[in-house]
Every structure is written in C-alpha cells, then in structure tokens.
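Let's start with one chain on its own, the form predicted alone, as structure tokens.
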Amino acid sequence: MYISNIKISNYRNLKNINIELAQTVTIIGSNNSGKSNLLKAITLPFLADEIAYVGKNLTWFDINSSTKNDYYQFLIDNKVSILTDKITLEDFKKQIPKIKIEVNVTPKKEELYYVKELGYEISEGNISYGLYYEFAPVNDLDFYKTIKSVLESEDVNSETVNDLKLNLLPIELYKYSIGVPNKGPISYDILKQFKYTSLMAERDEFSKSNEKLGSKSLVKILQAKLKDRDKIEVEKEYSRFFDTLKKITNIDTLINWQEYSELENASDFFQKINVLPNMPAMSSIFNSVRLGYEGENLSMQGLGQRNLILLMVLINSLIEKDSDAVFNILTVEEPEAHLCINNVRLVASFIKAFTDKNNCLQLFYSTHDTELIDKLKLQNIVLMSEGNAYSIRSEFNDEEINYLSKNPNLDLFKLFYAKKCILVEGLTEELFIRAYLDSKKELNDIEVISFHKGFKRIIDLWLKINIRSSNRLGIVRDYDDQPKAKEEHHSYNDNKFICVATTEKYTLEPEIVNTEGNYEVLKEKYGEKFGWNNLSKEQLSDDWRKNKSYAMLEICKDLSSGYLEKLKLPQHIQKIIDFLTTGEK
C-alpha cells in the first residue's frame, strides 16, 4: 500500500499541487521552495497518530498568502455588495480561503479489507481510495455574518486592510476535519490503522532530554511493541529486582525494632511492617530508557552520529512485520544533516535496501545531497520550486525515465537549480567547455552537464521549474545534418531565460578548427605531437574526430592551464557563454 497521488490547496506556499507519487519519494529543490511544507502536508490526513506532535488545527499563517490576499481584495472590491446582500452566501463561500489536502491510496489485493471504508469512487471498474484533511470555517453562515459585521463597523479599503486582516479572516471560526472524499468524516477506529512518524530538520538535540523528539519517539515505539503478556513479564522482573535489592541492603532489619521496645507484644506490630515494591507505570519505566552507542549515552556522540542512529532506529522499528499499523508513513527532512560522506552513503544504501524489501511503509524525504538520489529510480523524485511540485513520474513516460536513468552524468540539482547551466550532447563538448571555463576565473559559476540527445522534454520541465526564477539555461548542440531538429530546438530561443546554439558544421571539432586562427594555433602546438603539420583544415578535423578522446584530453589540459590563450571559442559556444554572463542574446 502507498500514497499514489496527493493534491494540496492553499497550504503555506503550496497553493495548488497535484502530483503522482512512488513507494519512496525523494523531494529536492532549492531553499524555501516548499520541501518542508510538502512533508508536513502529507501527514495531515493521518492525524490520528500522535508520534510526530504536529498540531491538528492550523493557524492563520498556514493559509497560503496569495489566497489570503485575493480574499482581502475581494472584500474591498465587493464591500457594498456584501453589505446589501447582493452577493449570496454560496458566492461568498467560494472566496473563503480553505486548506485542503487529499491523498489517494493504492492498496495491494491482500490489503483491500483494510481500505474498504476509504473507497469513494468507481471509474472503469476501478475503486479509488483516499482521505482528505480540510481546514475551513465550521459554519459558513456564521463566518459570513462575522465578516459583514466587520465591514459595517470598519472602513475597509486598500490602506486599512492590513490593520484588519485577522478580523476579516477570523481563524477562531475554523476547524479541521478528516474524512473520505465524497463521503465525509471518518471514524478514529479506522484512521488509527494508518500511522506516521515525522523527523524534522530541528532534531539536533533530541538525545539530551526526554522532552525531545528522539526520546519521545523511542518511548512510544517501546510502548507500541509491548503486549499484555510482555507487561506481565516486566512486572515479574521488577519483583525479582526488588527482592534482590532487599537482600543486598538487608532493609527489613532496619524497620523491625521490636527488640528495643519495652512494650509487650511489640513484635506483633513491628513484624507486620515490611517494604513493598512500588511498581511504576510502564511509561515511567520507558522514560528512563535512552539510546546509547558503544556503551555511552547517546548525548556524548556528535550531532551527525545522533541523527544517524535516530534515523536507523525509527526506520527499523517501523518496518517490523508485527507492527499494529496497517500502513506507516515516515517523513524525514534532510537525512544527510551533519553526516560525513561515509555515513551519507550508509544512509543511502540503507534507504535503498529498505525500499527494495518493504511494502508496509512509505518513505518521504527531502535532500540536497546527490548521494541520496537513486538514479535507477528517478520516478521516485519530486522537484520543488516556488511552492510548485513536479513529479518525474508524472512528467515523463517509462521510456523517457529509462533514458534519463542511463545518463551517467545526470545531476538534477545542477540541471534544474543552478543559476547558470550549459547542457551539451556529449563528453567531448563537456570537456572542452569545462576546460575553457577553468581558464577564466570569472566564469566559475557556470555548470556544464553532458546530456547526450533528447533535450526537449528536459527543457520543458526546466521551464516549469524556473518560470519565476532568474536562472539561465544554455544548450550547445551538434548540427548532425538534422535541420528539422535544429529548428525545433531553436524555437526555445523565444524564451528570455534559454539560449540554444548549434554548430554550423556537422560536429564540434571542425567548428573549432574553422574558427578564426585556430587552425594555425592547433598546427603550431600539436603538429608534431599529433602529426597535424601537413594536414588541411578538413583533414585535421577528420583526424581529430578519429582520435577524439586522446586529442581532446590533451587540448583541454592545455586550455584549462592557460597554454592556449590564442585559441578562440567557436561562435555557437561563445554565444551561450555571453548569454549566461550578460543575459543578452
């Protein structure tokens, strides 16, 4: 079972999201793009579980800012119509900011019994299963009347609205609800079968206090694992511990004072006094438990070690087969936090092993580390930008995803989030352009990625992600005697943030050789070494192509070291670099 789709409306900076999801979801994006908000939104429909300590009711600040501004502008523009009842309650309800998160759950055949109450729609013989979380006014009419009273008593306009925002959107009239789409609220007994655990980024101090997330999570895990029979065994062990303690301390003799008493029959009284075990509540026993490492309290370990151990313990606890939950969700912010490269790789291998064998838990994690992106499972990735989310599972078909997975140099962070990035078709172009950039310190902020063929689908996704950014993308292509492909790619030049340039010749080598005085520079520098002394431009280009790897490697070494200052860039590459540095085409 897993959440196969999520829709989010008006939650923080996530105004309108509808994406498909995989069994494991890797969320990437730049800072402040909405990754943490997405992780939190995923858990809201499952609030019967309390291990993550997320408030069930949201606040005024959790409602999307753009939606709130549209609502306030509606009140300003329609104040008179509202006061004169020209706007109906139904029309007004459409303008009220509401938060809604809806998840679709895809069960396996053997899990259908557990989700039978979550079914809400039948289409083409298939049943849809899901849950929703909604944060909205309890009573729309009461809300409407409250707003009318504020508009009657206050002069609400573009200048005064900032001082009345909380009164014009009275959050105390809101309440959360959880239910099944098209059906309504769901019972706690059903919802409690679906549990979640959240590890937010603010987890560094978890092992120092039992008030911190790590210790509380550990206690709840122990409580969840303890069956009635186990509690009996704990009490027996406690009694044995107490008997041993009494024997060692000989404590009974300290309170049997009859031998010092002058009263007759004193022993009848004193002998009835004894020390009894004071069995504490199970929660008290568990609260004394701490995670350790190599025999030391975990608080003695570094931040990275504590984060690593917490992550491993929680995941292992959630994948055990005897768990009471039908379905578990684990959300983790930046599992790489404070980890050295070896431990990041350990986490990456652990996550991969976990996803390969586990079916009862769905893992969502955000990351900035390429080690934690499984390139063989790119369908797991969700890319975030400016509060928007794009699932590779939704954006590309299986054939396109397989193509991306085969690309050894794919770096999604650089590709989609670098300020300046150049896509090239092969290793030769990548080596040559990198070498030139290395020779110019002022160009060290330009990334180069070898992407072979098939730029167009990636360009379309890049545009979606960067539509409101100032990032720039340059694309260097070989002509390859394909005028139609050239025309299709050059159509992207209509966008001011993309520049596409193609060789005039068939490939890169003849383009370099035929640029200004490069032919003479290459013969002078490499004539003896490569046997180019008596070759024409065409012959030199052909020989270079045939010995591509060796010749290009040597030329690039010299270029990056500054030994080929007279060598000029081909016009199409110079055009891309000029665009990335100045924004001009």
Second form
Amino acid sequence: MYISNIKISNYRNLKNINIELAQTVTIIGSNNSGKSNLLKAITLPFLADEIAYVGKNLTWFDINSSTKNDYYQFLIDNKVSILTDKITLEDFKKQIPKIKIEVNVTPKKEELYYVKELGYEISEGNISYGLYYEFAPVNDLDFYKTIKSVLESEDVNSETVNDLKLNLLPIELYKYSIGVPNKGPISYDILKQFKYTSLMAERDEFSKSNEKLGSKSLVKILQAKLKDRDKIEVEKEYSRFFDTLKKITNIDTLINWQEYSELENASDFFQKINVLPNMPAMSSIFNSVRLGYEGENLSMQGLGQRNLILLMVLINSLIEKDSDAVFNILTVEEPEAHLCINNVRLVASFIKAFTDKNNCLQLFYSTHDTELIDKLKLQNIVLMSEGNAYSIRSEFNDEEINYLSKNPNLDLFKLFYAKKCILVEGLTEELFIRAYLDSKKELNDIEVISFHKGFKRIIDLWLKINIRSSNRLGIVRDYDDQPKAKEEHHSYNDNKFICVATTEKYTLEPEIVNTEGNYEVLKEKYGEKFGWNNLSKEQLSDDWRKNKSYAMLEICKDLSSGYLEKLKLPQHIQKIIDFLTTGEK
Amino acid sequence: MVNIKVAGAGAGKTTNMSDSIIESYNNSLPHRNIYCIAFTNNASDNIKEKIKLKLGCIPNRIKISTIHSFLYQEIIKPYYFLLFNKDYKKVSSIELPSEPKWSNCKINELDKNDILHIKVIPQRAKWVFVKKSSDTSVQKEARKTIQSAFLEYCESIFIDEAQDIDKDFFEILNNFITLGITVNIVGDPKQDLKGFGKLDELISKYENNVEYINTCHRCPNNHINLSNSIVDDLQKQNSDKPNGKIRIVFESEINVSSFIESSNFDLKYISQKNSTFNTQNNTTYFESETLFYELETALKEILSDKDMDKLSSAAYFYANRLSSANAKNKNEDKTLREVFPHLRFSSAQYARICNAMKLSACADSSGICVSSIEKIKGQEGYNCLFILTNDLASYLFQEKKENNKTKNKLYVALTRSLKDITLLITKEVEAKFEKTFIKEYLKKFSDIDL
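Next block: the form predicted in complex with its partner chain, after the form predicted alone:
Now the complete complex, all chains and molecules, led by this one.
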C-alpha cells in the first residue's frame, strides 16, 4: 500500500499542492523550497510511532502567509459589510484560512481489508481510499462572532492590522481533526493501523544522547528476530550472570543485620532474607544493549557515522512486521547528512534494496545528493520550488520518463536548479561547449547537459519550477531539416529566462567550419594531422563528421587548454552564452 | 460452495464448527479472513472460547461476531456510504413502537441524525450487498466493485444457529454463495423459534450438500426418545448417554412456589408467561436508553445553541433521575414537573418523554419468576424444570403435528437437560388432557418418575 496522491492547502509555504506519488518518494529542490514542510505535511494525517513525536495541533505560523494576508485584506475590505451582517456566515466561512492535507491511499488486493473504512468514492470500478487532516475553527459561528467583536471595538485598517493579526485570526478557536474525505472523522482504532516515523534534519542531537541512540529500534529488532529458544538461552545466561555477581560480591554476607540486633532469635529471621535476581522483562534485558561501532560506543563516533548507523537501524526495525500497523510511513530529511561519498553510496544502495522488497512501508526523503536519486526510477521524484511541487510521474508520460532515465548525464539538480544551464542535443555538442567554457574562467558557472531530442516538456517543467527564480536556461538544438520543430521550440524565446537557438545547417560541424575564419584556423592546426589540407569547407565538415569521436576529442582537448583561441563559436551557441552571461537576447 | 450441517440439540455443533473454522484458517492465504457469525453474544462467546482453547488466542483473521455486529462492521460501515452517501455514526437499540407506521417513523427520525437502528441492520446490509429497489445503474456497478473488494479478503463464512436466519440475511447469504464464497452453515430447523423457515429453504435448495448429525451428547437416552416422538424421521436423534429422570408434577397437587424454591433447578422455563409465571427479564437497559434518547432529542431541540456534548451528558443524568423519580411517583406528569420545573417541552416532546418513562416503569414483577424458552435456547443444565402449558401440550400429546415454531419450542424445552427433567403440568393442561391420559402417555418413555 502506498500514498499515491497528496493534496495540501495552506500549510506553511505550501499553499496549494496536488501531486502523484510513488512507493518511494525522493524530494529535491533548493533551500527554502518547501521540502521539509512537505515531509512534515505528509505525516499529519497519520499517528506517530513514539520515536520523535511531533504534536498535531498547529499554530498561527503554520498557516500559509499569503492565505493569511488575503484573509486580512478581506476583513479590511469588507469590514462594513461584516458589521452590518451583509456578509452571511456561509460567505465568511469561505474566507477562513484552513489547513488541509488529503492523501489518497492505493492498497494492493491483499490489503483491501485494512483500508475498507477509508473508502470514500467509487469510480470506474475502483474504490478510492483516503485520509485527511484538517486544522480549522471548531465552530465557524463562534469564530465569526469573535471576529465581529474585534472589528467592532477596533479600527481595523491596513495600518493597524499588523497589531491585531493574532486577534483577527484567533488560533485558540482552531482544532485539528483526522478523517476520511467526504465521510468525516474516524476512530482511533482505525487510525492506529497507519503510522509514521520521521527523522528530521535536526537529528544530530537525537543521535547523540545515550538513551535514545536508536535503542528502541534495536530492541524491536531483537524482539522480532530472536527465536523462543534464543530467549531461553538469554534468560539462562542472565541467571548465570547473577550467580557470578553473587559469588564475587559475596552479597549474602554483606547483608548481615543479625550482628547488630540484640534480640534473641533475630538471626532466625534475618537468615531467611536473601538476594534474588531481579529478573527483568525480555525487553529490558535487550535495553542494556547499545549500538556501537568497532567496539566503541556509538556516541564516540563521528556525526556522520552516527547518522548512518541510526538510519540503518531505524529502517531495519520498520521492516519488522508490526502486528498493529498495516502501513508505515518513514520520512527522512537528507539521509546524506554528514556522510562521505562512500557512505552516501552505502545508504543509496540500502534504500534501493529496501524499497524494492518492502510493501507496507513508504519512504519519503529529501536530498541534495545525486547519489540518492535512483536514475532508473525517475517517477519517484518530486521537484520543489517556492512552495510548489511537481511530480515527474505526472509531468511526463512513461515514454518520456524512459527517455530521461536512459540519459546517462542527467543531473536533475543542474537541470532544474542551476543558475545557468545549457541543454544540447548530443554528446558532441556537450563536449565542444564544455571545452569552450573550460577555456574561459568567467564562464565556469555554466552547466551543460546533453539530450537527444525534444526539449519542450523539459522546458515546460523548467518554467514551472523556476517561475520565480532568476535562473536562465539556454537550448542549443540541431536543425535536422525540421522547420516545424524549430518554430515550436523558438516560440519559447518569448520567455525572458529562456533562449533557444538552432543550427542553420543540419548539424554542428559544418556550422563551426562556416563560422568566420574557422575554416582557416582548422586547416592550419589540423591540416597535417587529419589530412584536411586540400579539402573544401564542405569536404572538411563531412570528414570531421565521419571521424566524429576522434577528431572532435582532439579539437576539444586543444580548445579547453587554450590552443585554439582563434576558433570562434558558431553564432547560435555564442548567442546562448551571451544570453546566459548578460541576460540579453 | 455451501455446506449445511443439520445438527439437533446437543450434537456438539460448537465444537464441530470451531474445528472447521480452524481448518479453514490453516488452509487460507495470509490476507484472507474467516468470518463466523452467530445470532447471540452467548453463542459467539462459546465459539471464541472453543477456539481459544485450541489455538491459545483468536487469530486476527478469524472474525467471530454476532450477526448485527458482522453486518454493521463489515458491510454497512465500510460500504454503505459509497452507495448511499450516508455515514452512520451510531447504532441505537431503543424501543420501537409496535405499530409498523410509527416504528418506521422512529427509524427515519434516527436516520436523519445518522443513527442506525439495530432492527434495520440486516435490511441496510442487504441494500449494500444485494439490492435496493431504487437502485440506479451507477449504484449497481458500484455494488459490483464493493463485492469484488469483499471477495478479495473473505476466505469463508460460517454461520451458527442458522435456523435464526431472517429474510434479509437469507438474501445476503444467497448472494455470498452465488459470488462463490464458501459458506458453512450449521443449524437445526427444529429449534427455529421465530418461524423464519429460511434454514428449511436452504436445506431443500442445496439438498445434496446437507449432512445430518443425529447424535446427541447432551440429553439422556429417554429424553431423546421423548423428543423424537415429535421429530420427523430424517432428524430423529440417538443419545449415547444412559437414561435420566423424567419427573411429572401436577400444579394442582403442589404449592408451586415452595416446590420451585426447594428443588434447586438449573433452568426453569415456560412457553409464555401467564397469571402464575412471569418471564420478565432485565430489559431495563433498552428502556432507559429510550428515555435517554427522547430526552436528549428534546433538550437539543430546546437548547440548540448549547454545546452538544454537554447536552448529551445532561440528558443522561436527567434520564436516570426521571427514571428513579418515577419509580417512586408512578405518575409521569408529576415526575416531569418535579424534575424540570422550569423547562417548557412542546406537547410532542412531552408525550414522547412520558411514553418512554412508562416503558421503563412497566417492568412487572408479580408472579413466579422463570425464563422463557427463547431465553434459554442454547443453554443446558443438569436439573431442568419445564412448565407445560396448553400450546405446547397439544404438540406433546400429538393432538397437533405440523412443523411450526410452537412445535420447535417444545423440542427446545425437551432437549435442555444433561440428566434430569421435571415436567410441571399446569392446571390448564390437566383440565384439557386429564391426569390419567397424561400419565399413561408419558409412561411410554420408560423410567418415568411420577
């Protein structure tokens, strides 16, 4: 079972989100884009497993700022109408800021029994299952009355509103509720089957304290994996430990009250007092086990090491079937935190193996590390920017996702979040442009990514993600005798942050050869080496193309080392680079 | 697939059924449930006990419940909303008026407040799973979706005391069978005290899948001989226990109350109460629930601006006060004025509250207290007292022979004892059949102690 869709409204900077999700969800985005808020929002409709408990009641600050501002503006604009009852309660209700998170759950056939209470709709032969969390006034009428009385007693206008913000949005009248969409609140008995565990970015302290050091997870693993016979052994060993203790300390003689008593027969009584083992419950015996690494206490390990071990133990313990919970959610912020590259790879492989085999756990994690993006499962990725979220699985169709997956150089971080980025149509172009950029120090903040075809969907998504950023995207494409495709792509030039340029000729090589004095430059430098001395422009271009890899590699090497300063960039590439550096087209 | 086991009284139905449940459990996939449906809490507890004894606990996937709980929890609660866009928040068992018109009125009133009356649970479950006359094509399609979801996790269904199957549940059951669910039915048409006759219908419909278990492990041989005298050949039982006592006592010859007091009976039962015997049992819970409900409704109407939770708790408090005050006053008007001196009820509210108070007051405690036969169904005892009245005597003495619920009552009455049974011949029976005939007739069943 997994959450296949999530809708969020007015939670922190997530004003309005509606995205499709996969069994594993990888969230990427720049700082402040809303990744942590998304992770937190997902957990709100679910009960917490005890580790890292977070309360469900929210605060004034958790309500989306722009929603709050719209609401205050509404009060200012409609003050008179409210006071004269021209605005009905029904109308007013629509303006009250409410936080709502709604998830759709997709069960497997074998899980239908557990979700049956979550069904809320039937369409096309399928039952939709879901849960919502809502933070809203308990009683709209009370809320309305309170606001009215504030408006009556205070002069609310755009100046004074700042001092009355809390009174005009009295959060103490709010309450949270969890239920099934359309149906309403549900009982704890049902809810307790759906749990979450979260590991937040501020976990450094958590992994430091001795008691908390993942011991609960560890005990759970021990409980689940030890066989009955093993437990008998443990008990026997524990008794032996006690006997040894007794023998060594000679404890019976240490407790020797009779010598101090003057009463006769006192020893009869006192001799019967003896020391018994305080046989603890199995779980408290396990509690005396603590995580360590190479024989050292875990708290002595470095931050990265600690995080790594904690994460793995935690995930491991969640795999153990919990008889109560039928579905677990694990949210982890930046699993790569403090880890060196080898350990990041370790975590990545662990997560991959784990998600492949586990069905009753859905993992959500945010990351800034390409190692933690499974290139073969791009549909798992959610891109975030400025409080908006886009899921690759809904933005692209299967074929497009497959195409993206096959691209070995795909770096989503660079593609969507780099300040300056050039998309090109092939490795040759990438190589050539990179070589040029390498030769100019001032251009080294430009990223180059190669594709084979079709940029439109990528551009569309790039535009959504970068709607408010100042990032720039340049696109260098081949003409390929397709005027229509050229026209379609060039229409994106209307956008200030995008520049699309297409070769005049069929491909790149003749374009280079035909630019300014390049023909002469190339003949002079490579005439001997490649036998280009007696060739015409066209012949040279053709030969270059046929020898593609070898010739291009040589030329690029020289270009990047600065031996080809005289070589000019073809006009369309120069145009893109100018655009990226100056913003002018 | 359907399997029907017809098993008479004391045939070890519960043991037999719990074995089959465990077998079905052991052969099922780990995500599929085995449902066991009984008609009383008592019967469902018995099966739970048996399974606990064998497995140590009741596995999550074995769901044992009463019919109402099963239909509500497994069918109405998850799926009613999806078809009819209504989500019941509560189930109520308040007293309903006997007049069907008023009874429906009450049910509709509850319905408006999202409360489901226990009486209509089978009907509503049928609407979800089988059909409702007003079904649209969209609802019909949606129903198929619900059925296939249910089929995914339902391994098999067991039904205990199937003679209590009513007409709505009968339709649901036929639907289960048509959908291919394995349904295992155990019951005894001879113990159909409500006269639904649905088990007989199932037996004739699936006659090839019926197995008769005619051994009785409970009753002594001679008791069985007596009960066999009113049973069809196919269902005549045999007992593996030695004879027990059958005593005949005439009401005319003894002081009934001191006789009963001195005899130490495990079970005492009569067909229905009469001027001497009273079968009133503890139904006060239902009645005060009715009073609570009426009071709560009225208070919510009058004080609509108050916190509803607080009103409910106030209603509960005042319902108890009304009830105890009226036990003393025996006058509803007075009680109501006394408890609520300032509150003005509308005439309709007033009438409803008074009515509810009357209901809770009418518990009549005159007469000798015994059980009704309905009440002791499914129970057994070493020393039983059966008070014979004319309705049952006509069947015992073969004056009437047709199979019906009255005859079934007689069968139940004769098959309760593990050892001894006393037949108390009431005066009306003695007057109708005469002492010598009665003695002669019962002597045929040997060892009869007069």
